[in-house]
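What follows is a single chain, given as structure tokens, in the form predicted on its own.
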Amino acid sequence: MTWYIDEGPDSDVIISSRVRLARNLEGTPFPHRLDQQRSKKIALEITNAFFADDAARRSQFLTLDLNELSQEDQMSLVEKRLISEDLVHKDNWHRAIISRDESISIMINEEDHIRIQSMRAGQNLENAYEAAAETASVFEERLPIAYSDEFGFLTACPTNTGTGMRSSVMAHLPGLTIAGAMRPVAESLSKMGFVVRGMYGEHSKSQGDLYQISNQLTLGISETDLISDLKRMLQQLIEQERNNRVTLYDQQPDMIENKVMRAYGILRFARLMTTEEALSLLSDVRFGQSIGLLKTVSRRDLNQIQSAIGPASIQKAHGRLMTPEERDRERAKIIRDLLK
């Protein structure tokens, strides 16, 4: 079972947690300075170091050369947040190593030589960090990693130097969004050293009331302190979001019930559905499920739907390119079948 179908702690608000660690090879130009031949050599070196003679690890992970995958296959990995869109558009040799349960992914030759992502359901940052650190230790033991006693881990972007870590959560915040409070919340979090982005991170916009919240500081603070600071902030945010949901329903029950039930009805019976419309309606249904309006729909149902309806994921499942209308038709069918 893939991790993103599961529920986790505080999953009514925090959909998932992710910890990313950046590492680079000592004495080697960063990926943007590498040509095809050199980047391929480095990708092989990193891959060989990770697997070595470990048969168990070879059975737990898949290695994907993105240069050899179709655009649909690559973008389906982006939709699941297993790789970044930046990795897809790299001109040099780029590769991904992904665990079979998809909770760990390693991007090779993205912005840094090695980017490790560890993901967990719900608010589960400690477990995500432990898995990421354990994976990073394999490389640190077997490769010359660029490290400074003064600055910490050296990275292509100076904002990542230090721990090389970004910890983030995917938060579902319809209560704050409907109340018009997201802008002041984002501004307040920015002053505290956190950044609020859309569901696919930098340069993306929020869809379906989903926001990625991550740390901005990486230098001069330990990994455990970074996670502790993020967790403390999240507890306040979770409480604020839950209170807003209850207040909205208490003050405008007809409006909220109409919004939720209308969304559920459209999802259950629509024959055409765009990605944007699906995410918006799923957000309303997820909101209704969290306050007890929809007892026949589980969060696992909604997680499964959300993981299957991206344009690339639909085309990958069908093994061919599809027109927008074909995708919209299939997306509506997927949703109807999973909600039955």
The other form holds:
There are 2 protein chains.
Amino acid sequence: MTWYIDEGPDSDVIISSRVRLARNLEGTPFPHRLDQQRSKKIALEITNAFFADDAARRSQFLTLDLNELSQEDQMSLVEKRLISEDLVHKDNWHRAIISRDESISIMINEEDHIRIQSMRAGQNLENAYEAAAETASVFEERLPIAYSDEFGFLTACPTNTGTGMRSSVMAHLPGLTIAGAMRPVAESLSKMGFVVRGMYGEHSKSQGDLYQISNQLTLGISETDLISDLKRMLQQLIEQERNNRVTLYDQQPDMIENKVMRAYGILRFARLMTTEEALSLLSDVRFGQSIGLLKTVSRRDLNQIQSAIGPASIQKAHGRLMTPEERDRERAKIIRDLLK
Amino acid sequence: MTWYIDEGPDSDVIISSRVRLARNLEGTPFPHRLDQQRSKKIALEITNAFFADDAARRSQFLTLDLNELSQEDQMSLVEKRLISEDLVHKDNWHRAIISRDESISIMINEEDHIRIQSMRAGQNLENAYEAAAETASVFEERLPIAYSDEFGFLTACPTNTGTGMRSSVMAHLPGLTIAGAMRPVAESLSKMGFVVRGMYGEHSKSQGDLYQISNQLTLGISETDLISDLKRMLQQLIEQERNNRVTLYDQQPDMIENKVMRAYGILRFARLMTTEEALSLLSDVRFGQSIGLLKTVSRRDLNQIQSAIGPASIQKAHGRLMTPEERDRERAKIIRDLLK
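Moving from the form predicted on its own, what structure would you give for the form predicted together with another copy of the chain?
And the full complex, kicking off with our chain again.
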């Protein structure tokens, strides 16, 4: 079972939590300054250190050399946010190590030598951080990690230096979005040191009322403080979103029911559907489900649908590249079958 | 059971057939030149002639004095096309006599003294004409009807003189409409002496791909020839429409299925719906039903829905005037209940 089908704490608003840690090898140039041969040597060194004498870990993780994967498999990893799009396009020797439940992924020779990412369902930043830190400690015990007493962990990009950590959540904010409150909320979060982005990171537009929220800082503050800050802010945001949902429904029950039930009707019967429309309709249904309008649909159903309808997931399931229209047809079918 | 729930011949394309006959009393000015007192005297004379010594007819027909009806009842009669909107707004003494199955309606003191209208489901112009003629013969036997050997029946407007007849059908033409062929078809019908209009007569726009088609002429040609001409043209139009539907589905099965099933999904789940949207979605569903895509929906179901969702029908069912939003909510509910 992959982690993202699960529900987690506060999962009516927070879909998932993610913590990323960057680590680099001491005395070795950062990946962008490594040639093919040297990057390969380092990648193997990191991989070997991770698996050394550990049969359990070997069976728990998959090592993927991206240039050996089909295009649809590469794209599927990006779509699931297990690897970055940057990693796919790197020229030097790079790979990913991914846990079978897809909750932990390690990118080797992306921007940093080692990038560990840990994901959890719902608002579960602490667990996500623990798992990431535990994975990082394997490397820290077995490899010379670049660390400065003054700055902390050293990274290729100075904005990551310090903890080398970035923690973020994927929040579903239809209440704030429908009420037209997202812009002021994003601005005020930004002043508080948080960043609000669309679903696929920087510069991406929000789809399906989904927003990635992370802290800006990495330097001069401890990991636990960073996570506490983010959690504290999220508690407020979650309350605000819940209040908005209830208020919207109280004030315009017909409008909201109409929006939710139409979305459900279209998802249940359409024969062609783009990713963008699907995300938007799923957002309406998820909203409706959270305020009790759709008793026959569970949050797990919605998570399952959401994880299956990206262009790459669909192509991976078919084992081949497909035209957009073929994907739209297949997407509509997947949704119909899962909503039955 | 009202006639319009039934299916009739060729009812995949022709929803209903209508024949109207105009008759006037000899030696009496046309209605627009009658004062209140005189128009009342004539209306009573016509009514008495119709019902004289005929208990069966008395129980089969209702006599409605429009100024005694509530606004929602008046509007409902107009919406069902049992009376014209003009009749509601006449100043002189006017009334309607309507058969209980709503297949025959007689307007007294509309443009002419007597206007008989007969409606049938499907392409059934001959039956509709027979029923209208039979009703007209009652008046012709018992009242002095204005008739000239040279011109035929005399009418208030010269365009009706001769047979005093107008025959028309309501055609559902989604195949021609989606294929973008309606404009050339309407133009060529016009050259052949037929008129193509929207659902509610002259100057009205087509809603739900529904078109009223009638002949232009009334003078210098017999009733049976007029009906034969219209029927002959309709046979071609019906074939053309059916071919267009099949071709569209053959060429773009996904697009058509998607259109039809989405419409069905929205109709089944929406909580608010305007008449215009409902007619448009019902058109898609009717189209889908006719090519075998929706086996659970019958043409009778669709007729029943279509007859129940006009603003006036909804208000009449509730016995009061309602706001547009109240009607939109009730319309969506009626459709959901009937599609269950």
